[in-house]
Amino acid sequence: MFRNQYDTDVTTWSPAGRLFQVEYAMEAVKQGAAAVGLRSTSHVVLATVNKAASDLSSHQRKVFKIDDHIGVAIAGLTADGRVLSRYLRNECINHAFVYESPLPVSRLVVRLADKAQVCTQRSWKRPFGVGLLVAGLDETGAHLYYNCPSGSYFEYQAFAIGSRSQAAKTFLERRFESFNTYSRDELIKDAIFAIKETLQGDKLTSSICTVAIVGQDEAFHMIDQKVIEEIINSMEIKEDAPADQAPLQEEDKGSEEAPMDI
């Protein structure tokens, strides 16, 4: 994917003040596997797509526990994202160390974009190819941060990234305004939901989704895959339902109809 004779070195700007190389990693981050968040005032949930690529393999993890009160979701390269969550543990057990309380989340993600931001810098390193996003609790409340390549961070009520994530979003962005008023197990089904249309038209499974959640007197942790599937097979009900009753509904309307054909 070569572009022109800027896109050689990540330091290198184009005439149009532009990095390309950020941009590639940009790239990299929607190439890869679905992630969601969505948050309430006291539950943040994380969900995943966790395709093999192969048959003869196992799928690789996209959700790591930073600590009892951080989550991290990951789209892109999935070994940057394993570095990555290394280096957030690392920070949080040296903050635990040393104050004795657990790290905002806030302060972890600043953290986390100085990082990523000096690889933007240094024309021996090259950009992040993954991007994150960052679910916890803290004195302040629930959080969900979307770190990107660049050294950016968003803090968002309910976010998707990776591949064929804009199904998800427009999802929920029709839905996000409840979001603070929902249960944990709501949160946990419109997660699933989401991460449903990012399939788009293939069978959603337990096997495929990884679903965590993380709340008040709630640790960081993945739900059970029997409680994904159920959830799941609820949901399929729910979709069969009406096509079940829309002939029904048709042979009403037509024998009211008929006496006025006459």
Second form
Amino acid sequence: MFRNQYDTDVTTWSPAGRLFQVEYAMEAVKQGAAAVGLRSTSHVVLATVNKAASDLSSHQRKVFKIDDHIGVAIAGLTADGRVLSRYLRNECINHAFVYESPLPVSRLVVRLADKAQVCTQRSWKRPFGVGLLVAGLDETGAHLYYNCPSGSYFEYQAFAIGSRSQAAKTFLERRFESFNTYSRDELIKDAIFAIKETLQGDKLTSSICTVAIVGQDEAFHMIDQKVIEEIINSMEIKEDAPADQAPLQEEDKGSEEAPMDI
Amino acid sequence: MELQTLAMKDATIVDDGTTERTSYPYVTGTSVIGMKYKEGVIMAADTGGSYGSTLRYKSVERIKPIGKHSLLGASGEISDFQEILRYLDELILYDNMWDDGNSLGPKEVHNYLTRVMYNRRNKFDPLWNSLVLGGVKNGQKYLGMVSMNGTHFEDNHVATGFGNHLARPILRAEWHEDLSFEEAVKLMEKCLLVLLYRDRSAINKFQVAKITEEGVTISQPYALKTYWGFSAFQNPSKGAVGSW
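Now the other one: the form predicted in complex with its partner chain, given that the block above is the form predicted on its own.
Every component of the complex follows; first up is the chain already shown.
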């Protein structure tokens, strides 16, 4: 989109009924490194690509634990993401202090959305430049939400945000209908596969990929790098064919074939 | 967050720089007894409100349902109980307004009350009550107590006031897991009878309330049969030593 006379202030409408500053904020999310989320009836998985600023630096942290039952993955301005994670953690812990029980995911997401909306209606503020995939479990089941800078939020079975997320979304669109029946391990595998789609040619290694999971009997936690390594290796044994020929059911419980020299 | 402000702005702070504190209760209710049974929780209390040593009000409902999953019984200052009901009414209202399939269960309500009671105690302006909170949610039975200083705990059977001294020993001896409703009522009436005989603020008009997964039922007030035909009551001054 191009510069125009209605995009200086977040509090200025365009004649077409758009708030350009908010849309520019959503652009920032699209430029960030990819993040995907998938949900079954009992688990939710988040996976992100960790870009490093240079070969010398460490990788950006994009997945945050909010509470034992909730975690988020961010795309966009990581600084904004960190601040929002602190807010989310605060809301969860305050609720747990008063009510001795976990804050329902949908209620947390609404508070976050309302906070984001405030920044779209104050002339002295700017919208947050980060999109969040909120994954959590409460008594109504497993949930995956996407919160965007505009203050809107949606619930998803699976979603991808950030750069080249369309490739991941295409992959997920083909398979999401069976996610509710997926086992925990199948869900993780598909999350990594979706991340692989966003890399489009770049090598997928466990060092640039973070995977986290939350489940009914599993507090939110990052999955160990070694485990991710194993899954990636077993994936690469299976195929190197392009994504649209991937089989609907993947069963690689163990590598029966010998690893190829890639 | 909106609810905490409601509880806080009702604290007695006078604008001329002085503060006040609650010193003693005026209209009080006596014991409440609660116990878990097979399908849920049963709670009983008499319907009396005493004004000091006068049994002034005879139809005070001291057990109320809270939301879909809980029952609250209170002893102590009746006006403070009514205030607590106001707070909880607002709490449940906001909870229902979310309309999202989540609801506050007895555990959450118990904890909220603990926070309110403790915070008031810290301001030297307590809500002068001992509260019994019972309920069932998703098959889980819950029974807990909070006192005016914020002490709270859960147990299979609880009692407030005189009930602690007269009813709990009976319950400790005779309560067991999975009582049927009839057995639980019988055990409850046994405790209530002892309290009626021995607690001077008890009146012979009781309500028994039960809560199960299906919902709440509070009985109409009824009386227990008492026996006063002991021979020692026939001529009470028979063996008395007179002074004149």
